[in-house]
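This document opens with one chain alone, in structure tokens, the form predicted alone.
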Amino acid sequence: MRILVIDDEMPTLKMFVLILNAMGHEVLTAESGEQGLEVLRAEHPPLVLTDIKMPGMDGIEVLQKIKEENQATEVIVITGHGDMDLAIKALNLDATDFINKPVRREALQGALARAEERIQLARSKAAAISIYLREGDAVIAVRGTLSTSSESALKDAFRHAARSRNNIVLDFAENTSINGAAISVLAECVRNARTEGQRIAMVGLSANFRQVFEVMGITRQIAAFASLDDVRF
């Protein structure tokens, strides 16, 4: 996969080139947000990794520009360790994932694998949301990216699930990305379902988005399990 990395620190760029080349990716680099946008417009890589804190145009501005020009481009932002406020701000602007500094190889591999799967899903136009019944539960399966355009599908899924069963399981794929607007819609759906007496559990979902759900208070209303077989209400 072709990946553009934007970071103002040359040692960090060299580290990314070494690691990503070793993983088999083709790497493009830029030392500023402005240069990054020029490279993006010329080369059209499907995925961008950008540091958040840079002099001049910072990573948030880069993210906004990229999404204005091509919503389909995957953008993973690189934040300071534990900086959830910036991570959530980036998700609200349609970043599809985040990784913390210092960058760990495992975290980078996980984020890249999720991004690659989302790109493939987008190309195949696979449905992001589907519903099926499993024993006493209605399962809402979420694959790919939940964004503003998913609002109607997400609300419809909860309505159909609530009509079928009192127990609802959100089955997230490991590659699922959820932007800020979709997180708000999901939180609203969960609140409404709980008010109507439904019980809700979730499985899957990457550790990154579990952290976001924790900060947003969603996990207080949903029981989390490792797999569908573990779900108990």
Given for the second form:
Amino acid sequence: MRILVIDDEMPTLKMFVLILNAMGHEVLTAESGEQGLEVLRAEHPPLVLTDIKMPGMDGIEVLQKIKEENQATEVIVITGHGDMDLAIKALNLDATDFINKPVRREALQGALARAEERIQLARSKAAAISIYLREGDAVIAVRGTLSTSSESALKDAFRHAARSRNNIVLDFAENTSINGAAISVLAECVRNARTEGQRIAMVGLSANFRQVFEVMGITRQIAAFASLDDVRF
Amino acid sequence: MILKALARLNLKNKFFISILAVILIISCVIALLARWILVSGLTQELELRGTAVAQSIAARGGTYLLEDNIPELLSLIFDEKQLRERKHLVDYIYVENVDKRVLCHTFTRPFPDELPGTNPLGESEQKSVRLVSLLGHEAYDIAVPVKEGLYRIGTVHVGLSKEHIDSLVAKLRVMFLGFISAVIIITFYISHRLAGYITDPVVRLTRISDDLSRGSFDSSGILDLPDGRWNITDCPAFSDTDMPCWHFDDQRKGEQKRPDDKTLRRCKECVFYRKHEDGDEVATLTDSFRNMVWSIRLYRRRLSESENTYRSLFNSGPDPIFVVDCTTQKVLDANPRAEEVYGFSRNELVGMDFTTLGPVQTRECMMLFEGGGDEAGCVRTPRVVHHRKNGVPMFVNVNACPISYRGRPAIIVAATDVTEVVEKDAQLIQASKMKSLGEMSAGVAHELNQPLNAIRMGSDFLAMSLEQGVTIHPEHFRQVVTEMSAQVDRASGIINTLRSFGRKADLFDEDVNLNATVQAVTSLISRQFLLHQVDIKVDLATELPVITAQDNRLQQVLFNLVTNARDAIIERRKGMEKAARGLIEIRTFVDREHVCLSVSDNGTGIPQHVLEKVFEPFFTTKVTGEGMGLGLAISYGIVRDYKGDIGIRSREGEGTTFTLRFPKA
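What would the structure be for the form predicted together with the partner chain, rather than the form predicted alone?
Following is the full complex, with the preceding chain placed first.
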């Protein structure tokens, strides 16, 4: 896959080139946001990795510009460690994922894998949300990217689950990406269900998004499990 | 010789002796004159009388002589001799004829033989007087011729008793001498009194002067007037030392007077000043002297009061005060507080070399006397290190003023112990530094994350290659390894700068190169500032002279100035649509004797009315909660500690330049 990396740090760029090459990707680099946009326009890589804190045009601006020009381009932002505010801000701007700096190989690989999957999923932006009963629990399976467009589907699913008066299990695919608006919709649905007296569990979802859930206070209301079989209420 | 002896006499005796001598001389002259006139006059008169007697006999006895009527002639001469008081005067009378034969005489005894011929009368002579001696006594023999027509028929001799004349003269002399003596005695008395009268006040004034010289003001008694009309308490300036006395003020005419001087109470007509309207010079002198004594007494009192005030100030002063000899630098005096603070006893302090306590600049000391220093002639040196007896150093602010102490040039050194203030100051600076560090933490975290990220990715790359069993291209391997090690260095560099910035400064000064300070601060912040779209341009002078300061504290100052500049730039952006890039320029340069550091920004600038307030503590233009307003105040304090100053040039809306100037080390 061709990946554009934008970072003002030369050493970081060098390392990205080496490691992404080793992972089998083709790498384009840019040292600033402006330069990044130029490369993007010329080369049209499907995935962009951009640092957020940069002199001149910063990562958020770059993200906005990219999304303005081509909504389909996957953008993974690189944030400072633990800087969830920026991560959420980026997710609100339709970034598909974020990686904390220092960039761990696993996180990078995971993010790249999810992005790749999403790109392969016919680039459909709407998430596939299905709901089924499993051992008396209502399972809401989420696949693809959960964004503003999937708001009504999400709400419908929760309404269904509420009617069934069962416990709810949210089953996320590993490559699921959730943007900022969708997160707040999800949080609202979870809150409503809780007030209805329903218990909610969660399966799957990458560590990144769990972090976001934690920051948003969602993990306090739902228990997370590794797989569907582990779910216990 | 006589004059010398005279000069040794006191005035009274001089007066006395001169008056006496003059009177004596005059008396003697009068006496001699009188004696000469009187005695000779008396003798002449008596001779005339004798002559008259003789002539009367000669006239009347002529016929008896012609007739040779001796008994008549005898009775005539007896009558003449016995007449009234003549009998004492006229000793004898005898008549001779032409042949020198005694015709008759008045001797009651035999005619003395030695008498005839002792006083011969010449042919043509009318009279002859001669002192003759007879019968054991002397007499003036007056011979007068007896004439009948043209012929001389005899001679009448009248003997005047010399004894009688002498007794008359003696009586006269006694009377005269008595009179002269009386005059002398009276003169003696009068001159004595007069001399006394003239000299007594002088003697008294002398005694009083002596008393005054010996410091006794009360025993003089000159102020106790006999009439009791005047009292010490009548003088308002005596009890009220704040009250200006015209004596006093007149002496201060040359000095600068306060403009409201006229409103002060002054004795236009001094209450106590006395002057005789009439009276002699001695009385006037006494009055003047009395006034003088009063003035001296008044000043003395004021002086002693002032001396007491200053002495008590010296003794009770809260700060150690020393009197130090300018040339030998020995301590001449020290107050009790100095003993307390420095731990030496007074006996140890006095005579001690002041340099054992702390530095004393002989040159500056002498300069004080040549009129260096400020208006009062004092020199102030802040933060000097002094040592206590136990060797513990302390910081003092030294205030040195020149005085003349017992006739030697000396300085009064007042040393205020500011150790605590200096320490508090250091704590405050440390606190503000820690606050700055806190503010920086996000930026520093970002900064540290960069090398960590590169290292992490490098190591991940190596690990991944290892796991996948891929041979790494040697060039890539080299790249990774060198980059990783470079990034470790970079990270430790950041940490070092942080630590040196956060380190608590010790209190002693060192040689500082401002360039190093600038580099340390900029390395810490320049990247963060870039993220705020603020460029930092550094323009350092090559071969910059060092200054005496503390790098750590200067870093704090520079950091404060730079963050202020950044805030000003960000503030300016707020109202702008298209944000201009911020620019902070840091320059170091040499300006004559000063090493300068300037920080310019293109931020909001400081309004003119605020400009003079920026160094005030707790003054801030920032929103409540954003700034304490201590930054510039602390910076100003730090710069001042190193004898530097801060200049500001600002234009609202265009930017501000702060210039720090320090003297070369």
